[in-house]
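Presented as structure tokens, the chain that follows is alone, the form predicted alone.
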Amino acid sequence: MEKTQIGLLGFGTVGQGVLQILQSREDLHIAKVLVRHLENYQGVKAPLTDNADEILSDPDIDVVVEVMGGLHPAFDFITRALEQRKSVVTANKAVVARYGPELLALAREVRQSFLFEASVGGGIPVLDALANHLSTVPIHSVEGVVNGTTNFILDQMDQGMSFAQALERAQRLGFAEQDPSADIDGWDSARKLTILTGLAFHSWVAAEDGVVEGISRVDASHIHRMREMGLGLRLVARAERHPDSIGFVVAPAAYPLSHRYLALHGSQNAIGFLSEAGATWLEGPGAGGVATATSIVSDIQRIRRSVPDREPITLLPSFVDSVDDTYVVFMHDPERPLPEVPHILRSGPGFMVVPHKLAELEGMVQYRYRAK
């Protein structure tokens, strides 16, 4: 069997976790990379170009993996790509929630592969196991928390830490970006949610149509009055099949200390299933140059060994609603009017979501509501 021939898009963390891999394969060679500025590069042992045609429209190429980020150019490189009879491999999870009906329909017209593991949960397998396994069964709910930036602001502020100072150390270390806003206001969690939905249930739901909120308004009174009832906060997507609708949210979620969420740190991430089968759970590191590459590599290998899936997954748009869990709000001046119950998680002025029924507390209200 020939090689197969690369072109790699973007070479920042993930894109050099690929290249470390397959400098070991000899089947799979990077023919290409696409970087910014070549005299960035000067002692990088791989053929770079800062011209996408040499990779997009080079006949040789077998394969396009993206790993650039954001909707543009990444949007039109993958599209060129597919159009130009190569299979695309991507990460990138803006592109894939935002366009991915459109690119899997390009693909089936074009009869190649358009694959996104290491677009939800870095380097745990959890697309295959969900296209290729736990969906031969009903799925009725997927849940997982799939941001570790969330995860080590939370753990700062579990220690006693203000959230701009829990914010400003993950900064400083490099868990959050300059621009935190995708992870602080749960829209990268919302982007994921969306990729696993249109798997689970075959219907596409728009992150921006669904119960959307970050960590920006968790107080660190929240956490310790939490601490103190015996649970701690993660960031949670959720989504559940109803007979109607797919609920959709993305919130701070209150559990038990013994959870599996409250063992999550940094980058690791946690996606379980609840089908007709009964619970399944993926856990592992959701984040990382290696370990998103092993997911993309293994989608490489995908393509290389077995004929392109002719089958279209039917995705079909949705109508949107709530899950139905208990919302918590903290009322901090208790002389305050609560929320119109509909909105509490875009207006509460403190709020966490538990999936059960806590004791009343005095200065804290709780609904159970299935918004319409």
Contents of the next structure:
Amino acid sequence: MEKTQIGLLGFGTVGQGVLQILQSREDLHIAKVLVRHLENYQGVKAPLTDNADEILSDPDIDVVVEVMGGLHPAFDFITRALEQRKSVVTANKAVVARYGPELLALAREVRQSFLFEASVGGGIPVLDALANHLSTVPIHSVEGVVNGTTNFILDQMDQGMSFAQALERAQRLGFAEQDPSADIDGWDSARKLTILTGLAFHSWVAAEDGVVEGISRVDASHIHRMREMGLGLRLVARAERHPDSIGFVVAPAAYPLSHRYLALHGSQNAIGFLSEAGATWLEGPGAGGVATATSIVSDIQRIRRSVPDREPITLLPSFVDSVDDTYVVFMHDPERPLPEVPHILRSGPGFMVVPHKLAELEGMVQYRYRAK
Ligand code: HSE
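Write the structure block of the form predicted together with L-homoserine (HSE) for the protein whose form predicted alone appears above.
The next block holds the full complex; its first chain is the one shown before.
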């Protein structure tokens, strides 16, 4: 059988992870790798180019893997690859969150596969679980801890570091995104939640239409006071289906120390789905070169194994409904006073904890959720 020829756009941590995994493969071959500056890769044993046309216009390349990150030119390259009748695999959550429906439609039109397992939860097969396994039952809610940088920063603050020191350390260790606000202000989690929501509820909710609050207003004293109350903090992304709207929120949330979220450290992620089948949880490495590359290679394998002339593989969303009972912490913001909230479970200087049941939080709904 002929090898599947792959063009790799981007050669950072994830791109290098893909190359590492594919080195031992007989069936999958990296034909070309796009890098920005060839001079930075002297001595690297890979077929490098700095000209995207050499990949996008090469008729021998079957699958384009985009791991450059950023919206542009990544979106333009993906579009061109599909138009050239190549299947595309990407890890780019910014592109998928913003342009997912458009790219899925284009892929269907040109009868190519468009897969993006690596864009949410790194090495955890979360989209496959959602779009295939759980597509048979209505899903009520999706939630998770999907950002490792904030796990790391919150843990460091728990150990006594200030927010600024912890962020600086996360950046030094290579955890944080290039622009750390994507992590700490919640946008990285929000993009992942948009993708999860798109597949779970068939509705691509833009982060701007939900509520996104990061951890930059959390300080070490909040964490210490919460710990005294037996609570710990994680940045949680959550979407729920309601009859006429979708609740979409990314916010620092407090949980008892025994909760699964508090056992996640560094790049570990956990994602849960509440469906007619019950609660399904997936946990694992949410970032890292080789971990994320396993999701990419698994997508490439699915494309290779797909039957010619059958429908190409795209991720199809499933059904819906509502519920739940976790806790959300709302940090006091002097600039934006919180509305009167019934059912405050606990509060202290700088924070309060309220149940997350929307039905009980009418005053909060306007503030936290904007109906679609
Ligand atoms: N910056 C992301 C994180 C990388 O901290 O989890 C993985 O998407």
